[in-house]
Each structure stands twice: as structure tokens, then as C-alpha cells.
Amino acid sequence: MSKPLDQSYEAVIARKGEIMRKAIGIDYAVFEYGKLGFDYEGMMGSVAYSLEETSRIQRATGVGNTPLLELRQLTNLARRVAPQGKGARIFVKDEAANPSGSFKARRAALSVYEAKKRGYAGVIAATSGNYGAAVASQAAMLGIPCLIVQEAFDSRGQGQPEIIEKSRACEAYGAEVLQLSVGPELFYIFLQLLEETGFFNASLYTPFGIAGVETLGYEMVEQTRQLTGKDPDAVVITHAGGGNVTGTARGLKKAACSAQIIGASIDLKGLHMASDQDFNRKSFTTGHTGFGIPFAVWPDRSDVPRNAARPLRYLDRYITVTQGEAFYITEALAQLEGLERGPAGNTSLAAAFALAQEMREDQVIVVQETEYTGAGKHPQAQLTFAKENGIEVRRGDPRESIPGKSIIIPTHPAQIQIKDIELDHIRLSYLKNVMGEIPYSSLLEKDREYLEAETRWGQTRIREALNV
């Protein structure tokens, strides 16, 4: 009889190396080379399906071909207050057509074609928010096992009501559902789930989930083309962990489309998302900079070796709206387009629509998705837990807003506005996290190529932000 592996908390870290590769079958080793670098394409390359396949696999299960609405009342009311000749006309995504209501359908339905194809137990993904149900929608069409790992409540017990609505989605969809309090403690269980059950690792960061997201830019591009007669100029992602940015801009790029690539988070600065006592002071559990900026600035600390989300590679601009934007627009397009949708997605409309009046009236904006909405994910309840959990919540100037400590909602559209978060600071950030101790001069030529592709900025720019 084989000795029982070491479950303390070292060894299970120890292991990870080996228990990733068993979940996910790639062995990440191979794509390493030189002091930091890493064969990002190479490794994208190695999920062996085309943009033809990958759309075959989601469409076996209904998953993409959703429709690209323009929103001709917002653009109406965004040419009203906008300057002379200015307001682009603004489309949408609706990937809330889905079948779990989200764009991240496109990410698990790979993820679990490859589970089953290979013969994995079933499938498992540690996610609090739309990823889960995904996966859950996703492995019940397949008839496989599926395992969701949350970070529901604080310390208190208390969770947050758009949590709990995802973890009753993916009950509904067979998937059994373990809720943790939020802190470090989730990956190292995550990893003993993994090791116990054998089950593939769904995870969003692997090159199946950034790949399955490349037919929603794809998509984006050919049917702008057909109801404009062109490519859209600007593109606008709600960017949290970076594979929405990610997967997207390769399908853009796939299909020969330049449009300018426009990250929008929500405004959280000062909020710690794996902090206890932050956890429930936000109104909404992704798409804000709590997840934005650290995943640009250090994308692989993510639940894979090497994260397939590579946002500083794509990104053109990244821009912030505050909550109390979102929820403004959210009521908006409800209103106004007849469309009631989540807010993950309308905190990228938020931005569109600010944007749109920086752009010409024969211009193109396209907001990449929105997501389905439900009784945690809906305006009232977050504002009602936000007030539950002290934060003030009144109509006024959103720029007054402090995140965690108050969420003001415009009271005329002229008030919602953008604010440009530097990305050459977020570069020299994540150059400092990359190098660490290793001096530039002992770098492999491959190694500076990489560091180029990650940062979009040339060696003498390199040298130059790290004084060498």
C-alpha cells in the first residue's frame, strides 16, 4: 500500500507543479526557457483546434453566433450632450444570448469539449462569478461531473448577493458547489480538489479558455462589417483578469480588424479584493481594478503556471468608470433599449458611452458583451447590500465617490465621464514583478524579445524604465 501524500499546506504547494500537469495536460516546462520567457504562441498554439473548430465545438452546444444590437437611444442620448459632429454609434454584443448568459460560455464550452475528449473524471473551476455557471451549463450538455470552488462570504458568514445567485446557477445546473470564506486558503484547496478527484482543471487562464474567446472578436468584426459597411474603430472589453481582453483582440486580430482595444474597469482603488474586510464592500464581484490591475501587472499569479491572459500585449487604453456609472447605465439601457443586462457588461457600456462623444458621429464603438442579469445580480440588491454594509449610496456627482465608502449615481448623463489609467505605468509595474533580482545584462536575446512582445515597448525603452 502506497504511504498517503503529505496534505499539509507546504506539500500540496510543493506539488503543484505535478498536479497541474496531471489537470490540464499540458506540461508548461516546455514553453520555458532563458531566465523569465516563455513561448507564449507556442503555447497558445498547442490547443490543437482552429477558429473553425472552436466555433463548431461552442455551436454544438449553442454556445456563440449572438446577435450585434445597436443601441440607437443611447446613441441618441450620447449626440445630445456631446460636442457638435461627435457620437459614434454604439453597438453591443449580446452574449447574454448564451446558454448560462455570458461570454464566458465561449471559455468553458472548449474547456469541457477537452475534459470529455480526453477522459477526465469530470471538470472543476474556482470561480465566484459567471465562469462557474459556464462550466456547470457546459458539463451537464456533456453529461460529465462538475466541481465549483467559491470565495462566497467573509468572515462573518456574509455573502455577497450576486455569489449567491451564481452558486444557485450552478446547483441548478447539477454542478456541486463548495463555498470558502475569502483568503489563501483557496488555491491550496483547490489543488487537493484536483489531486482527490482527478477531475480536468477548467480553469479560465488556460490556452482552451483564452482560444474559446477568440470567435467573440471574430464574430464582432464580421458582423459589424455587415451592418456597417466596416470594421469598428474602437472596441471596449470590461477587463478583469485579462482573458476577456485577451481572447478578443486575437479573434480581432484573426480577422484583420485594427480597431482600438479599450480595457474599462470599475474604479476600486484602495480596495483590497483578497482582504476579509474589503471583500464585501464592492457593489459587484468582477470587472472592477481590484482584479484589473494586478492581473495586468503580474498576470501569472493566476491558478496555472503560466497565465494564457496576457492583457499589456493587447491593450491600446485603459480606462475607469465609477459603480455608480454602471448602475446609471444599467437603468438606461433597460429604459431606454429595452435590454435589462448585468453589470460586468454595462460597466464597459458605461465607458462606451463617454466615449462615443469623444468620437465622431460616423464612427464605430463596440461594446464586446453583456451578461444576463437575475435576482442577486440586479441593481436594487446590490445597492440594498452595499447600504447594508455602510456604504452610502445617493444621487449626485460620481466623481465624488469613494470606493468602499460610498456609491453616488448621476443624475444627468452629461455626469458620466471616463478616467485614463496610465498603461506605461502599468508596464514599468509589471517589468519590476517579471526581473525581480535578475539583473537585465544576464537576460537570454529570447528573454528581451518576450519581455518586448509583454510590454509593447522596444529594449531601449526597457533599459531605460529599469535605469540599466
Second form
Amino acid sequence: MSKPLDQSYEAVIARKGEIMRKAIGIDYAVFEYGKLGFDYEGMMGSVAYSLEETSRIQRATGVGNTPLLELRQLTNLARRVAPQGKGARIFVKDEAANPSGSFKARRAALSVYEAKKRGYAGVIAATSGNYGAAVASQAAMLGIPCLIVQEAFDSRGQGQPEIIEKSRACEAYGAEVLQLSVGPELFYIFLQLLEETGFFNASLYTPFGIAGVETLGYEMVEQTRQLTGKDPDAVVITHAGGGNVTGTARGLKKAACSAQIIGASIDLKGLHMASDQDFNRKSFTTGHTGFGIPFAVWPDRSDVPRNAARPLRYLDRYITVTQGEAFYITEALAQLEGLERGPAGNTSLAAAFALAQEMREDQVIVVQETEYTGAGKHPQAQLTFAKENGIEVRRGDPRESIPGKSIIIPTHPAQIQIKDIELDHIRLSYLKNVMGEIPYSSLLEKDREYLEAETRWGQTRIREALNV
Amino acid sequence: MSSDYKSTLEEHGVSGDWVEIWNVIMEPGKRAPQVPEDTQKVPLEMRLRGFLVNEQAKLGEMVSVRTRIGRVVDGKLVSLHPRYNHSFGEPQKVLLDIGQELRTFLKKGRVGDE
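Switching conditions: you have the form predicted alone, so give me the form predicted in complex with the partner chain.
Entire complex below, previous chain first.
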């Protein structure tokens, strides 16, 4: 009999590479070259499925082909507060219509399909968000076991209501849900479970997780063309881990659409994502800067060796809105458009409402997702929870809000405003992270080309930024 | 039936009951090095729901559960027939006014003092 494996934190983390190779079945090393580069398009092309195959796999479980809805009242509202002649038509892709209630069904569909095809005994995913329910739903459809690992509660045993709703949804689909308290050691537990179960790691960041979103971008362009006779001028995408931006943008490009690609996150500046005390001081558990910025400046921090989500390659602009603005627009969407949807998915809608006012009336802006709503993931539930956790909630100017201290619901639609995050600052941080201690002079020509593709900067700009 | 008997019944689970177990995975001060100070001071805990394997068990005892996918996991029994306590919360005045404000604004072009 072989000796039992050492289960200490250090020993399990040290086995990461080997565990991941077995659990994903992708040999990332074949795509790597030089000092730091890797063949991103080669990996996407050889591992994931084509757009047509992806679409076929998704249709088989009722995923995708969601409606594109024109938000006429919100457009009117934006025009009322915009300068003369401004106020683009606002459309939304109603991704809540997917089987598990969010666009994450698209990502789960490919991963679970792949797991089953390759004969894995089940699927496992580390997620506190909609993705858990999506994987659980897909696993139920394909008849394989599913285990979801969530960061769910703080040291008082207090769970985030939005996450508890996801626990419930996953269990409703027959999945096992392992709930953990706050901390990055979730990854350690996740590795142990991969080793124990031999399940497929349905990571959000494999080529499957990203290719699954390409159909969303592609459908959106086709539908916009049908409804308006033209392409979208701008697409707003809620940005967290980068997969939503990357997959949608790739789909837009496959449809030969050159819309401006805008990422939007909830501003949670100042809240530490691994802090026990900060955990329940936020009302949004995803779509916020706490994921959006770290994953943009260092995509390969994810649970796979090479992240297929590379938002910096695609983002033309990155903006933030406040929690109060997202709650306000969620209420407006329900009351003016008759669409009751979850607040986190409406992050990009709040942003689009402000962006539309910068655009001409004859232009089109598309909000790329909605998500389901329910107990826990609902503005009333989340504001009740915020107050219980000592957060001040009031009407006023949302600019005055401080994440973790106050949530300010606008008193007037004109108070919904966006704040730009300088993508060049993010690019510089990215470069510093990826270069580490590697001297620039030691890079191969291919490495340098890789950095150009990653940052969309030329060689001169990169050298200036790095002072070399 | 005496109240004592009733409370004993409620604190016992029997084989097949849907229950919740709890474990400390990492003790305070022994967390991963990158963990911030406040998190370092508290344990890493887990909670898991499943069907009780033991024939009978009291709250607080170490038990085994069989999860929905058939894994058997040990832990301290902390809840019998655990329910989800999340809800739609209390009505929030800060949201309730928005619909009427916006409908009025679309008609009259003003918010606030109509």
C-alpha cells in the first residue's frame, strides 16, 4: 500500500501542479515559451470548442439564445437627464433566462460536457457565486455528481445572504455544498477535494470557461443587427474575474463587431477580500473591484496555471459605479421596465445608464447580462443585511458613499455617474507582476510580442513603463 | 409528555436525518501566511449538510454524514433539519419611493418637489 499523502497546507499546496494536471487534463506546458510567454490563441484554439460546437453543446441543455430586450423607459430617462441629442438606445441581454438564471450556465455547459466526455467521476468548482448553481444545474442535466466549495460565512457564523441563496440553489440541483469561513485557504481545501474525488475542476478560467461566453457576444451582435439594423456601438460587461469580459469580447470579434468594450465593476475600494471583518461589510459578492483589479493586473493568480481570461487584451475602458447606484437601477429596472432581476448583474446596467448619456441618440449600447433574483440576492434583503452589519443606508449623493461604511441611494437619476479606472495603471501593474525579477534584456523576441498582446502597448511604451 | 422528554427528542438525530456538521480546519494563528491580521486570529471553519450516518446522535457529538453525492464526512453535529434563514429582508424606504419618483419624473420632468 502506498503511504498516505501529507495533508498539511504546505504539502498540499506543493502538489498543486500535479493535482491540477489531473483535474483539468490540460498540459499547459506545451503552450509556454521563452521566459514568460505562452501561446494564448493556440491554447484557446486547440483546447476549447469552436463557436458552432459551443453553441450546439449549449443548446442541448437549453443554454443561450436568450432575448435581447430594448429598455425604452430607461432610455427615455437617460435622455431626460442627458445633454440635448445625447442618450443612446439601451438594450440588455436577458441572461437570467438561462436554465440556472445567469450567463454562468454558458461557462458551466462546456466544462461539465468536457468532464463527462472525458470520463471524470464528477465535477467540482470553487465558487460562491452564480457559477456554482450553473455547474450544479448542468451536472444534474448530464447526470454526474457535483461538489461546490464556497467561502460563505464569517467567524460569527454569519453567512452572506447572496451566498446562502447560492448554497440553496446548488443543493436544489442535487450538489454537495461545502461551506467555508473567510480566507484564501479555500484553495487548499479545494486541492484536497480534487485529490480525494478525482473530479474534473470546472474552473471558471480554463479555455472551456471562457469559450462558453463567446456565444453570448456573438448572439448579442446578431440580435442587435436584427433589432436596429446596425452593430452595437458600445457593450458594457460586468467585470470581476475577467472571464465575462474576455469571452464576450472574443464573441464580438468573431461576429466582426468593433463595439467599444467597457468593463464595469462595483467600487469596493478599501475592503480587503480575505478579511474576516470586511466580509459581511459588502453588499456585492461579485462584479466588484476586489476581483476586477487583482485579476486584471495578474490573471494567472487564478486556480489554473494559465488563465484563459485575459481582460486587458480586450478592455477599451474600465469604469466603476457604487453599490447604491446598482440598487437604484435595479429598482428602476423593475418599476419602469417590469424586469425584476438580481442587483449584481445590474452593475453594468447602472454603468450603461450613465454611458448612454455620453453617446448620441442614434447610437446603441448593449448591457451584456442580467441574473435571477430571489431571497438573499435582492436589494431589500441586501440593504437589510447591510444595516444589521452597521452600514449606514440613506438617500443622497452616491459619490459620498464609502464602501464598508455607507451605501447611498441616489435621490435623482442624474446622480448615477461612472468613474474611470486608468487602464494604463493596470497595464503597468500587470507588467511589474509578470516580469517579477526577470531582466527585460533576457526576454526572447516572442516574450516581447506576448507582452505587447497582453498590454496592447508597443515595445517603446513597454520599455518606457519598465524604465529599461 | 414532559418538556424534558421533548427537548431530548429535539436534540437527537437519527440515521438518515438531514443535518449539519461543523469542523475547525485551521486553528487561529496557524492560518496561511498571506491571511490578513483579523482573519489570522480566527479559525478556518467548515459547515456541511448531509444525511446522518450514525444510528442516533446528540447535538455537539462527533458524527458522520453522507452528502448528496455520497461522500462520508465526519464533524461535530451542530444542527438538525437545518433551514435556510435568508429572506427578502425588510421593506426599505430608500427603495420604495424610487418607482413613483421616476414615473412622475418621466411625466413632468422633475424629481422631488411635485
